[in-house]
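Heads up, the chain below is alone and in the form predicted on its own; it's given as structure tokens.
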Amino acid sequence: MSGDDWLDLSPSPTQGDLMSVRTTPVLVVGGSLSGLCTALFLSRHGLDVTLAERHPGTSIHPRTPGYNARTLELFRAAGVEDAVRAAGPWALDGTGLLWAESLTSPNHRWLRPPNARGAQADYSDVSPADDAILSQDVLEPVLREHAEALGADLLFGTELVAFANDPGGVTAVLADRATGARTEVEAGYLVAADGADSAIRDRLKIDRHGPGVLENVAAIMVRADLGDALRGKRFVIGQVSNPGFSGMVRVVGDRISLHVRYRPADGDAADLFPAARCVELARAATGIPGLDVEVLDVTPWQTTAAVADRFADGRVFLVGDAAHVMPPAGAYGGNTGIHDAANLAWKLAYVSRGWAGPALLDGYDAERRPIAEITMNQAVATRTAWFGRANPSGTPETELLDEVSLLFGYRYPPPGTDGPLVEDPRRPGGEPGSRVPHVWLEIGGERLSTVDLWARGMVLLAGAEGGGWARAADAVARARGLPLTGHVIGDVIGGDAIDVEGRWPEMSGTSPEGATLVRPDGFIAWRTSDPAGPDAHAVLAGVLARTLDAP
């Protein structure tokens, strides 16, 4: 390959620099949130894949305090919702969103966004899964874990110099960054998930559009012993306002994260809050003014609006930061980015494994694009009802949407049809592109949803008179070598899945002869009234043809 084939992220590189070659099907750079999941994801369809992350470890900051309950669901399906809930036991009291004189002054009250559910309410009506409460250097580390156990290959300290992206593959240099030894990767894919600085995105120049740089924040963090200090108060975000300090305040154990808006023009973030400062900051937001403060960093950020004007790139796929960027509030840039993840992984692991042509990549920009515009607009609104903040002129007004809505109501639309991109879940349609309703049944003498069916593969939910669809869909599965299980939802008698409560049919939408396909991502494929006739077999291999861009 020419040294004009490169796209350089450092110095251009020789084939004398490099030290080793190796292949792998999927090459993911990043291994944040998105980067971890991505990979976590890609294993548990049974995909070889490599991460590289220029970083010696996990994150050691603890950002993205929440994670929603859709998010749980695809922490469900890969198998570590327990592990996850176990590293973070976080309890809130109220909404869990503080607003207070100064974290330990009686004067506070709790927020009550008109869009968001309270701490204490549960999804139990559209989902099997609730959120969980923990910070991301407490996630990220139990992503690891489960990632390597499936065969991840995550290489922390190491990073991309060099890539190609080229119409038969990728190809990439990885340098260790402790001794400079460099390898050449041969990949089928490669994910960016390396950040909102995207480099791999700047390469390929791909613009962003959106509102922009909302402000500018100086993210500081101290440890600090609280004690009981708090008064029992739990909370994931704090708003603090008092004559010393004004922002947002996190507390994570003896770690108390500081947001501090400040102007550029007024000097750099390090000029502008040197230790001393720090400790005043953190002294006048909890409210101790001999508290005793060691001042661990202070990173300059920008709160920042902004979508990739594209998410692909011949082989290359843009997930999470690199891809979107949104405000903090609601939580929603972190979930954003593992729900790409989730959307791309399966697509990658069928194409690569050859359960699927390459046409079906193609429905990543095409379904996740839309969805993380509308999620972009929510949070600039959120930022804006939940703390008063100000947007640039000309961001346009945005109508809150209610948070179930948002978090399980988003659409992927089957191309060439104009169906809208949100939906209420509470009352689902059960039409192609939206996420199968959750039901409770009983398989085998276990309780489980229907969301719990797609977790290894494609799912076919034929009613209770529906038997022949589900015999197709072993047939079909066993012909092609493809992930597909039949199940009938009926009553004891009429099925294999009970329908505990009988919901199904309204749910789903369909009749008790008819079936619903649902892929490894709990989105609806296709569904049908109909009953299964002599050619339910073809039938449903061409549905299948359609949906996997299969011969």
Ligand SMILES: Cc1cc2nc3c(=O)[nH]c(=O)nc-3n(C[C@H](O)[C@H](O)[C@H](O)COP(=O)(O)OP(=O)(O)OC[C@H]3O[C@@H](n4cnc5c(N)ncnc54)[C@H](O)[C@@H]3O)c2cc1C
Given for the second form:
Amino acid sequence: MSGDDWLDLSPSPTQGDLMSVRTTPVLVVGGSLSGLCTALFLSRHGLDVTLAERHPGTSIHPRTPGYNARTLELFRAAGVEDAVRAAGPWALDGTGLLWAESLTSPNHRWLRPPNARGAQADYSDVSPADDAILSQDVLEPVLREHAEALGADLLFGTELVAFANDPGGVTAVLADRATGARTEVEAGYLVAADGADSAIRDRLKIDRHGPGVLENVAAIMVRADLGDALRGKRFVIGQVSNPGFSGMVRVVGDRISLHVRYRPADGDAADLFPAARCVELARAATGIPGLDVEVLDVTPWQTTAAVADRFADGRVFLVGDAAHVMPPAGAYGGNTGIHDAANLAWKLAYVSRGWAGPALLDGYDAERRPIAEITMNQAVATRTAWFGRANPSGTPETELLDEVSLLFGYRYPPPGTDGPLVEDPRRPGGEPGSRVPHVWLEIGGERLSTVDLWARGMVLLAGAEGGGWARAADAVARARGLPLTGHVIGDVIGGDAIDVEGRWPEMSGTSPEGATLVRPDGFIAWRTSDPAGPDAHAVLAGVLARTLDAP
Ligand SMILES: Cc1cc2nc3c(=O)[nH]c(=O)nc-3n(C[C@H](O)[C@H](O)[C@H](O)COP(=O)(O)OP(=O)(O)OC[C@H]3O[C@@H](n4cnc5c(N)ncnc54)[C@H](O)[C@@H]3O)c2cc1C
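Please supply the coordinates for the form predicted in complex with this ligand, as a counterpart to the form predicted on its own shown previously.
Below, the chain from earlier opens the complete complex, with every other chain and molecule after it.
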């Protein structure tokens, strides 16, 4: 590799002795939400993965509290939902969005903004899953443990310092932050999960577009024992307003996170928010004048809305905040990164394992970028609708979508088609590009949803009289060594997958003789209402060749 090919992330990236060399199909850089989920999903698809995270462990900051039900669907399929629930999500009161004069003031109410789901949202008609409210510092160890149990090689305390993005592969230099030891990694692909300030994105000269910086915020973390002063109020975000404090408050155990807006023209956050002022702000926000407060951290933070101009460059793919950032209103940011990971992981796994051709990976940018743009615009509009915040001039007006459609109805229209990017999942079309509609099935005595099946590979769901398609799927799977399973959805006699509520014909939009092919991320690749003829094997082989860019 010539020196010119390297893209450096640190001042002395390629200096020092290389201690070792290793190879991996996929190197993930960044071990927070998006990186850990990418590693977990890749491992579920049976692919070896190496992850490098510069911090010695998972995030110690509570950050993202809200994981939406679509994310929990992905966790179900990846086998971590039970562990996430066991980690202790909080139950919420009201909408979970508190407006209060102070956290202890009787003068408070639950914000009921337009399009908010509310804490008691019921998705049972569209999903087997539900939201979960828990802190990122509680979730990440669960993701880490499961990814490692599946064989992912997670290197904490390890930093990417340089990489070269060549047509044949990515070469990366990792540095152990404790010892300085360097390792050269030969990777098939590099996933940049290195956050909003992604140095990888920067070195690849990928710009971003969107409204940009919406506000500057000092994120103040303090420790204080509130005892039972909150009188059992359970909320995700408190919007507090009184003469001594105006801003957003979160309480996680004995830690209180205060977000206060400031103008950089007035000075640096560190100067504007010395410890004594932070103590006063915490007392005003809680409404407890003599509260014992320990200031832990003051971090300047920008609420930003921006999407990368492209999510891929050669063999490098951006996921999560590296690809898109959005305001916290609506809790879309971290969730969107997890959804990126699900879309990318199966593609990387199938290409790396030889089941698909490289053009399959082109679909990542084509499918995820439009959804990230819609979601970012919704987050900006939600911030205005919920908190009355103005946007920079030039920000386009966006009509708020109902959240059920945004969470479960986003689509990946196949190339050459112009279907909608968002549909109402309560009235699914069942067309290629849509998430497979949720229908309860009983398979081998196990109660599963159609949206639970992706982690087992591709799935062909045939109608009650479509057994020929299911047999063709099994035959193609055997012939190609492909993880593809055929099921016949019928009643107790007619199918191996029992349609518990008899909803499949209506939800799938296919005939009893037809079939629906579902990708390993739960999205529909193809469907037919035609009965399987003698050429069913050839028809299906052709569909798979097109879907997977495989010969
Ligand atoms: C106050 C607040 C509330 C929020 N609430 C929500 C919410 O309710 N729901 C929601 O969905 N989102 C929410 N978000 C957004 C969410 O926190 C982020 O979208 C999410 O953390 C992004 O995860 P990520 O893995 O993409 O990036 P990050 O969390 O930024 O992680 C990037 C990682 O990459 C590592 N890294 C960077 N460079 C290197 C390198 N060279 N080598 C090795 N490692 C490297 C970093 O150390 C870091 O761990 C909120 C954000 C804030 C600030």
